[in-house]
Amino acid sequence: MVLTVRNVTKAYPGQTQDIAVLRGVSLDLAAGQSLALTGDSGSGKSTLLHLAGALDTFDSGEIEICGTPLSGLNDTRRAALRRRDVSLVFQQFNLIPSLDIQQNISLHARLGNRWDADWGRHLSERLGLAKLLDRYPEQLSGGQQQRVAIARALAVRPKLLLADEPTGNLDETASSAVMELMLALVSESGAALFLVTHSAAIAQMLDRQLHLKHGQTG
């Protein structure tokens, strides 16, 4: 199992009361696997998936990474697991201006020690970026800067990758194409998929659906 969760609590200070945000939630994902999260606003999806890949603290219950429990590791430890067995993409791109395509899909996996010249080939050729690689990131639409931040993601060859609206930025054509590719690679890989989004098409896509409510799923 690549991510298991279990039970897991998480609140944050109010001015008179703690605000619960997750109230007991339990999940698993497997390699190969896809999983959506849905849920309104405020709902608490974004805490979770960020629990999930070790960039915060949960207050009960356990998560485990490729079957490390998060709750004994320190700040160092939890570093060193995300970049040995998580990738990222944000609706926001994140890509840095100075550095052209090649260097942006490269950087995480040469950081790494784990830049792979073969598979970031693939990548690049299948998200149909190969021809943009001299390019800066303000040179490229929405919807290719999209695709070489799931590029860079997958480049480092990750067992978990955690995506947070990824194509919340995109029209519904350039939503749905981004999204057929990155299923497509994340296939490939063998990398499970956990997905946090408001759409309920771009969650019928993946293999299984999850809605969160009030910090609970259901």
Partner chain sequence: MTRAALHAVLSHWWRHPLQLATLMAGLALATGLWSAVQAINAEARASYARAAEQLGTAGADRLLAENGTIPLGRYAALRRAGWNLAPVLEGTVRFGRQSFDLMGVDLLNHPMVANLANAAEQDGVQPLDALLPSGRLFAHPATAIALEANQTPYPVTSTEALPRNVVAADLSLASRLLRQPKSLSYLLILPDQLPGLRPLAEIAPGLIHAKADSASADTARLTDSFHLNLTAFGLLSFAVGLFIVQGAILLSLEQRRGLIRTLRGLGVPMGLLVAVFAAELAFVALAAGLAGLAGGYFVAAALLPGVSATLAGLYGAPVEGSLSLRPVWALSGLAMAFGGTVLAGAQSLFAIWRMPLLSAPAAHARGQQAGRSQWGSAIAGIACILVGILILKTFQGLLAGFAFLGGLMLGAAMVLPLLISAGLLLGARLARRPFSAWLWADTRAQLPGMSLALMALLLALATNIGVGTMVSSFRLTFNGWLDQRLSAEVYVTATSDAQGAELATWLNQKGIRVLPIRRHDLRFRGAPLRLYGVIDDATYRDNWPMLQSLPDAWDQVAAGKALLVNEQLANRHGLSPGAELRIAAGWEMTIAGIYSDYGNPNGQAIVSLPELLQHAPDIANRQFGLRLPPDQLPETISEIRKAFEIPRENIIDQAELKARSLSVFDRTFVITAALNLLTLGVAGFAMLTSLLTLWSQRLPQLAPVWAMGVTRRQLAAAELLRSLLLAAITALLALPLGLVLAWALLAVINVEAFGWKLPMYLFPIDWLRLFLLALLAAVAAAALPALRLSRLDPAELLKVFAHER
The other form holds:
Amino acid sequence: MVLTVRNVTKAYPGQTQDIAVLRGVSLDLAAGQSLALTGDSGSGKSTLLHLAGALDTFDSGEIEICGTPLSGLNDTRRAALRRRDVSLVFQQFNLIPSLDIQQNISLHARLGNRWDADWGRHLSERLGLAKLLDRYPEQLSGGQQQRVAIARALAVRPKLLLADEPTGNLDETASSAVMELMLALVSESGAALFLVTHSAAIAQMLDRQLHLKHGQTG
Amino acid sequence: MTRAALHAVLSHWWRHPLQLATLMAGLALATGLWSAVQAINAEARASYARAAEQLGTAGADRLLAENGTIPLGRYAALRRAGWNLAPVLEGTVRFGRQSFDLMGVDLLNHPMVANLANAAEQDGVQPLDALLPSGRLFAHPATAIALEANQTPYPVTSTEALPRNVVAADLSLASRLLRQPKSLSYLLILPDQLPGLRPLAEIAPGLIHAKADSASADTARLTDSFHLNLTAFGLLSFAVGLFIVQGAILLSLEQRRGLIRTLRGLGVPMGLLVAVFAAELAFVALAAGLAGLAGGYFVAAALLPGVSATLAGLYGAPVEGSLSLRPVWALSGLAMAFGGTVLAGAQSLFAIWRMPLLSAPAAHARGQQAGRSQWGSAIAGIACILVGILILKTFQGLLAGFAFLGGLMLGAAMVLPLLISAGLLLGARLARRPFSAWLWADTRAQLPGMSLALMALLLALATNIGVGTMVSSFRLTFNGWLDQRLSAEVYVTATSDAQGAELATWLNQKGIRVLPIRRHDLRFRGAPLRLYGVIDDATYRDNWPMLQSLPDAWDQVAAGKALLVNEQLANRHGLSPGAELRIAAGWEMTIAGIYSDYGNPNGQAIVSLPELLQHAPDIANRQFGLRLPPDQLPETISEIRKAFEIPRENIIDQAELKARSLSVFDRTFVITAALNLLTLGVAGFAMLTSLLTLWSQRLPQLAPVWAMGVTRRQLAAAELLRSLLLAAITALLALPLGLVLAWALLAVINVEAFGWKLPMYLFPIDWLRLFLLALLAAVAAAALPALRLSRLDPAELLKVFAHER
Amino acid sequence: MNAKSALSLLLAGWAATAQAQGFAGLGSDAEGFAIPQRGYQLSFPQDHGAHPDFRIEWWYLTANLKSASGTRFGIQWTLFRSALAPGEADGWQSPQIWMAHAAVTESDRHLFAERIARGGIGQAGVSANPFEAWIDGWQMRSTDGALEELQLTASGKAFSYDLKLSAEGPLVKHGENGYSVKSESGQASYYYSQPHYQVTGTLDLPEGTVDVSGHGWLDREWSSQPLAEDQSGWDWFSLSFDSGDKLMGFILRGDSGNYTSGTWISAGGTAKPLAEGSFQAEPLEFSNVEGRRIPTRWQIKLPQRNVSAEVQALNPQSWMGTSFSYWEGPVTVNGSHNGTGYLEMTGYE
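In place of the form predicted on its own, output the structure of the form predicted together with the partner chain.
Let's see the whole complex now, leading with the same chain.
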């Protein structure tokens, strides 16, 4: 299994009492599989994604990435995990405005010392970025920026790709085009995909769907 | 990983070169002004040390006589008791039209003999010839030129080994020139002494043993206050520069919040990120520090001649006009740059450390934070001011005075944002039209970003007002004092005592009132004291600038019962009229009054001439003040010149003497004026940089206003207006602060540094000029952003909306 | 810069020009200075005092002493007067410069000190009646008014001494009744001695105080040009034999040959001048002293008195590293005659 989630709970401190966001969530994701997580706003789907990306810590239960349990890891080890095995694509793209496109694409892979120029070139060609490599993010449209974010995430050749509403900032046409490209490239790279979306249409494009309600899987 | 992270973090500067320039310039300015001041201080101190060393007085204790001179026989007796002493006779000697300080030494045993002998050798002269009747003078090349220009009738050997203001000669010649064959000024106790000698206290009980630091520290004691002043100025400039630096660092961090979060999301550990930012700051500190050092060096080199003039004018302290590079100075400058960067950047580094990995900052919350931090800053500021007052009340002295000033200035700067904010709130309440209401509110919203620059402006303006008021008050007082003090119409210096006596008789016969100016130098409680003997004349009774006196002060002085002391002496030793003062062994008098004596660092006292002659019968009798109707002046002068061989330069009329004194005074404050202007320049630059750095953040706020139909031109005008508004409020607040500063300088610092208290005068025209200057700086600072705004491509404004989707 | 090197610098020009002509300016022309005259009758006590019209003058005391435990010591006390111009003037105007050297020599240690002072101001000088010669804290003072009883003190950083001298014989005039010729061309000085002092007193040394006693020899000499132009230095011997006889002999080394002279002083105190060339001295052994090659063992001969002996330095390193440097130290005599003495050698460069 690339990702195993077992009975994970998570609560945030509230004004009078803690607010439980996840109340014992479990799921599995094998290599090459894709899983869509849907749910209403506040259902905890983004929180679950952040936990899976080792961006945040959980209260109980266990999450394993490629067999490594996250509960015992310190900040440094979790950062190392993010550099190599896990990649993220955010709704807000989160490109570095002061780096050009080529540098943005290679950044994550170079942080993890696994930059493969051929693979990078292949990704930018497939994502239609080849002619934009010396531009800066602010000079690109939203759809282009999201494709850069996808290229950056896949350049690492992650075992697990996490995507949080990756097309949330795009219109419908751009959205489905970007989704198709992403799915194709994910399967080409052999990564497992764990995607959070509120769109049923997008969820249907993935192998499996999981619905989160009040912090629990249904 | 490190390289990639470093590259990502640093790429920010590549895209924001202006911000980088601001940061570097701010730090370079701070370092530059600070190290300029330090270079000047170091150079001046090195000059004193070099002079002391060249004169052989460094590190050597001295024996002094209470009454000023040591009989030659006393010296011989001490030598025969085995003590290794070097005799020195000091005095002033006149060649041609110029007076020189002459230092007579025994060429066989004074510490500076080697240097003089070397110099003589290079002149092809046998050094010992200087002992023979033809004699020989030794002087710094510059002084040697002056000696030769005045047709000095003695051969002169020039040597760099002597400080500028001293002419040295063997005692055989010096004792002849100074007409003191049987007395010495002091004895240097040379370091090389035989063991087992009878203690000096036992065999020379009448002589004062002055420790090296106190003896050679005469100059240091006097000039320390001046250097402390300079240091305070330097520190102020440094603080102003740091405001710029902190602003730039905070902004750069603000703009890289997203980058930091993304990098962490991509797996860059926190420790590495903080290290990368620290490395960035270190590099900036190094580069800007080096640039600042280079700049500081040039500023110092440019200012040093002014400083030399100041020190020479104020204290007669010798400072070479050229600057040398000292490693210690460079290191301390770099250390200041690093220290300053750490100070300014620590907050940023801490913020990175504390920055959560996920949640995005909420703009609204930060607005509230700004309000809270204004209150916090104001409370801290008031605490600073209170601590300053407490220090001033608790401890005396110059340092306490500066601590008070520091607390006052820093505290006022910290209170400033709250005061401006309150002013803007008031303005917004009064605004009627929507555009002006928006302008007031928007200005208030901008305040957090501008407050550091405004603090810098406040400090610079207040300093200008304070120091300007101090200097102008001083000058006004000094001018009035000169009028009182220089009451004789003309001053004549005879070439010899005999001629002096002859001249006095001749003038008396012509019915001209003659005021002999005769003085005797001695040591009083370890410091120099100059004693004047005056005759009983209405001139003194009518004009002398008395501060406090007994009712019959002049009668008592004339009767030889009392003396008058200058303010410095009174302050230093807590003297007051009516008290008894023991001037020297067996010479005790009542203090009849205290008079003001500006521009003189040393103690001074006045007794009746017969009284002085009783204790010092051999004093020179060459200087005279003449009272006569002004219309007889030219005639009398030409008659004197006909009857006596007195060079024209030896006859100075009142007006000329006043002009000379005032020019010395003005030179004294050249450096102050220059530093004032520099500080204001730095503050103006701080405003410019804040406005420029705020630029990128402004667009999202301006775009909606623009969309609602306000033209870009109007927006640009609003930009200028806003800058003017902030500068004007700051300038108004700077006025009371400046006046408090002036009071502190006049009533606290001056008393501690020089020993005199000065009345404070107000100069509203100067304030107005400064106010306009501040507005000008504000307009200049806002001009560039405003211009950019008026020419902004509407597409740029539209982008704001596109991004916000 | 320490006092000594400063002093050397000051005097360097003086010494350099002087040494080009002979040691310490003794060979230069006597411009304005008085010149010793043959036939002049020395008169005492006046002539014990200073003669400011002459260029150079000295009061030169050496002594061979022993401690109670038998350790040998040599003592030197010299006051030089050197005039920049003839005559005396009051106060700082005086052209007279005074210089003094003191030394304590043991077989393995040579301690010395130097003083320099202005004339005219009371810091240094010599008065004839009562006799007193002084510079700073050093003095050679008569306790009876004349030269018969003296008290001698000097102190340096590492030593000081306080000695009583008591003359047991008459003054000795060298050469022709005190007129001592120094070269073929007639350069001369006035020269007399008191070689008969019994000495007792104490030495203060780094290890402590030592009581000593022995014999002392005072030389008085003044002149304006005692050396000829080509003479570069001298080797001077003052020897006291166990027999009670004494021998003063010197060699003035010149480019055109050496000039030797001397005086034989019998045990009773009668002085006989030696003819030029009759006193002979040959170096037997040289020592490396302060980078110089200096003879520290000599063969001396005075055939007319059957003297043939070796003179050996007590301490070959008796170098006076003063402003004018020279070798001065106690010696031992072995051979036809045995005894002790002092040797002075100048002009070795």
